[in-house]
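This document opens with one chain alone, in structure tokens, the form predicted alone.
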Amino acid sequence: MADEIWTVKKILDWTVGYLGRKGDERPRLSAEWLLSAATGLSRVEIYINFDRPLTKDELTLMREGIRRRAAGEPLQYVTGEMPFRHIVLKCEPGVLIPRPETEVLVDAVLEGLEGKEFPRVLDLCTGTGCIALSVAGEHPDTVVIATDISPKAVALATRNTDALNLGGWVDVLECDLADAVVPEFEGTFDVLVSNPPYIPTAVLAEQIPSEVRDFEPSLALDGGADGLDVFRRILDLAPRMLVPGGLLACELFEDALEAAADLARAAGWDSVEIREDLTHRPRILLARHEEA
């Protein structure tokens, strides 16, 4: 490959085929996002540039993506970013790959803040930062903590922080969940939400794709067997969070909804909310406690 002159559309259609041989189920915009990550060309660009040869370096960065990508590493750690509703956030091996469902969470969380001035959100297992900063990027003097126990996450939180140029408005902490936020915070939040890890154990191990269970961090993806642990915790934690009224939002396994709603409902919360996601399924619990 190396010694020949490939033009866009050539490693284009190569990588397609090659892509689609070693089992890619969407190879075309594989082969895109590759060629797009190596060049600096958009994917509407490629199309207009077919003829353009590729540079040495991009060639070179081209082979090790193909190379990533055909041994299952998911598309986002290759590029190393992900769009995520109207940012672009960096991706890396090690840090969970945030999901179109999460926006549905964001969209939550927006509404609990309307016509709020000065509203503080704590983000429980921020990951990448894509709910904290979205969330400060599109309710403007949002104040927002976001927590990770994983350095690796809280790391890259930072850095999406400040591409952003949100550092002002979002604090990342490297804590089990509220441990860096307590006393200190307690009863400060209006809303605190959280995509915590809830894939049931089993599930995790015998239904989930490869490419997520082989490549992406268990400690963001396993939930225990019913994949409530964590969820269990956030439940205990959140009414001495929260302002009276403050809204508690979660992600959680679609399997999993009715019995956390029973658990929510259990724990005294006075309105408990199941939402679906992009895709019909049950995955975002909402709950509150009544104002005093």
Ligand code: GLN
Second form
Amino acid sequence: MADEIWTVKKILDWTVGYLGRKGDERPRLSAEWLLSAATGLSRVEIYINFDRPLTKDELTLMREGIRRRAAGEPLQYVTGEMPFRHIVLKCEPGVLIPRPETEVLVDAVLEGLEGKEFPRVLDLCTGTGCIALSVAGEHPDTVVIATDISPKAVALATRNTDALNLGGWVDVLECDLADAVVPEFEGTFDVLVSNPPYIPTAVLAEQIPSEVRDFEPSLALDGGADGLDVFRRILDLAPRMLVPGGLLACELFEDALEAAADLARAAGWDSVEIREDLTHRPRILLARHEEA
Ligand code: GLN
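Return one more block: the form predicted together with the ligand, after the form predicted alone shown previously.
Entire complex below, previous chain first.
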């Protein structure tokens, strides 16, 4: 494509064909997003600017994006963003891309906050910060402490916080689960929410698509033999972090929800509920201790 003139339409058509031949299941979607990222045009503007030639810089960006996508890299890493509920999160390799099922987890958190003024939420394994930032944006006056063990995730979640102007409400800490939560905050959270790594190790090795397994961080995915290694630790620390009657809300592996619910009941949680995601798979565990 060296010295030819490449218009929006010409590069769009070429990219759709090329990515399709490279095995992209949704080549038009990929081509549109790559072209938007390279040109700054919205996806609608692409279709009314068909004759606009790309500048040299845009063409360079587009070429690099096509190369990465054709190698199987997730689109959100290539374009650097992912829409989630009402916000758009910056994404980058090394940090899990937000998933639609996690939007349902946020609904459960917001329900748990209904009617509460100045509530506090603890979000463990925050990744991009998608849960923390959605909750802070959608339930005004919520203080959110978000933690992650990965320095890359903490740096990205902090950038997302700043980009959304939520720095006054969301504090991102680098630590193992709740290790850096100060003692004064223990026992003050209305909700403890987490989307921990939860894919059983064998499932991750054998069944997860290579687009996920080869490009997304296993630290954010691998939940140990039954997928519940990190969940067990969260279940253990949650009573110390929550207010009496506070809500624990975790996203988990679809085949592990029953086992997780049994663990919660055995640990003395009173109300234990399993919720489905948008594809009707069991996905979320909600648990509370009754107020004394
Ligand atoms: N839902 C993610 C996936 O299917 C897994 C997220 C996680 O382990 N927390 O890839």
